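Encoded as structure tokens, the following chain is the form predicted alone, with no partner shown.
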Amino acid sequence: MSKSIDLVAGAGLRDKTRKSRLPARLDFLQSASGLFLALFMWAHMIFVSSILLGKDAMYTITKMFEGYYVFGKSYPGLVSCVVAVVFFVFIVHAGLALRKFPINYRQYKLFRGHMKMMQHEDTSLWFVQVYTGFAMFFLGSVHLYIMLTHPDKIGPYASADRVWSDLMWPLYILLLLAVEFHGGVGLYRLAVKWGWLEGKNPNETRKKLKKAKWGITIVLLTLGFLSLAAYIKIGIAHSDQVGERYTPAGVEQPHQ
């Protein structure tokens, strides 16, 4: 009798809807892709800012990524391969992030109302991510497409010509602001979400993380604007010789 009761009590348990793990997995993928892109952008900023050390330094970095110092010949296609991977991760991350964006004006107004009422800094930071992420999807796609299709046009003169003579500097100013604010806020939110460096006092840790976030953002924005100014200066001086490639003194022009 008891056995039959147990069978009845357990009837249909397998048919019950289990809570899907998909949202958690998508959250993890969004976090992982965001972390990858943020770290890539930090490295990218270091490479781009090599122009501040002089044209020769930027030339060396460019040739390094083209494999010149390994193969003895430049292969710009290697740059395209790297950009293709970054572009793919960029699109995946954007698609995953769209899940949490307000999908209509009513949701937008509702969220804005809650944000004003709560006066919660972390909530406001999330809204900064929404704005900057939306801008990055368009601005970043343009830049990545150009790098993907014209990997041979990277260098002291080629990059400066693109910035100045091709009138890309307004886009790069907006992209720089969007990337650094989005990346800084994103890394802070990742640290809070996954409990990185939480310590014994989470509230105190958050305050320290926010200070570090703003410090890093200010440093990277300063470095970015100084680098952009250097490219603009070179581009203006080189505007009558657009298309010429830079080669350090005493170095034979590598075969492309």
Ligand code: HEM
Second form
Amino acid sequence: MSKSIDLVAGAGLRDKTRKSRLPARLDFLQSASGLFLALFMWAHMIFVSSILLGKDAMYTITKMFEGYYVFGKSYPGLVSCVVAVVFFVFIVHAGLALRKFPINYRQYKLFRGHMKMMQHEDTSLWFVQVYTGFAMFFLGSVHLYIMLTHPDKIGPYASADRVWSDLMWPLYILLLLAVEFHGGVGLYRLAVKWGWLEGKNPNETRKKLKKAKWGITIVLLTLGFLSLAAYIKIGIAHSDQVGERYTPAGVEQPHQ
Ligand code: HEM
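Next up, the form predicted in complex with this ligand in place of the form predicted alone?
So here's everything in the complex, that chain up top.
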């Protein structure tokens, strides 16, 4: 009898002393998935804003992602593969972030109280992350599911029809605001947390990082809203021919 109690007691004590590395590993995973998504969004903004260079430019980018210039034929399924990877990382990142959300209203009130009392910008930025992250649970999932299931419906007319005639523009306005603030603050917090670019004077670096963060966020928001305005303008003009696909002059209309 006593031997088994010792064993259990011993085991308990032994486990007690060794600090679990799991939280640190999960933090690293959250940072890595966040970095991947933030860099993906920079690329995404470049591709989506190609509409500002004209319909032919956006058509070319779309065909490129469908493998047309490699295989001589379009495979929209390739886009679904990319979306599936991004959606998986998006869900993992959101799941890991749940660990940092206030677990009940009392804790939420406590955090809010601290934020008001401390008047510390980095603490307030944490709340920006919680609110924008929460919003993207829903807004981002809608967009990603549509892209996953309708990869063949991307293009100058198809995207514009979705934005205007399918009424996606209100969702895109909210998603654009959420993703650009979340991505900007996220990259800033990663740089501070992991000490990137720290240099000899961390406070000075932090000020510069904050300026860079706001600069990048303003550039991406401007590009995003200009692109959205371009898709809306094309969508309004095309609202009588919804479903018609865009093809550049001299390129044969794909068979419907
Ligand atoms: C591989 C995954 C993705 C693909 C293929 C994709 C594709 C597209 C395309 C083609 C558009 C143009 C409008 C349309 O066709 O409806 C668009 C717009 C947009 N996407 Fe994505 N997207 C992806 C992931 C994401 C993610 C993860 C987010 C944010 C969480 C996001 C946020 C947006 C926003 C805010 C717009 C509006 C564009 C703007 O305001 O300029 N996208 N996306």
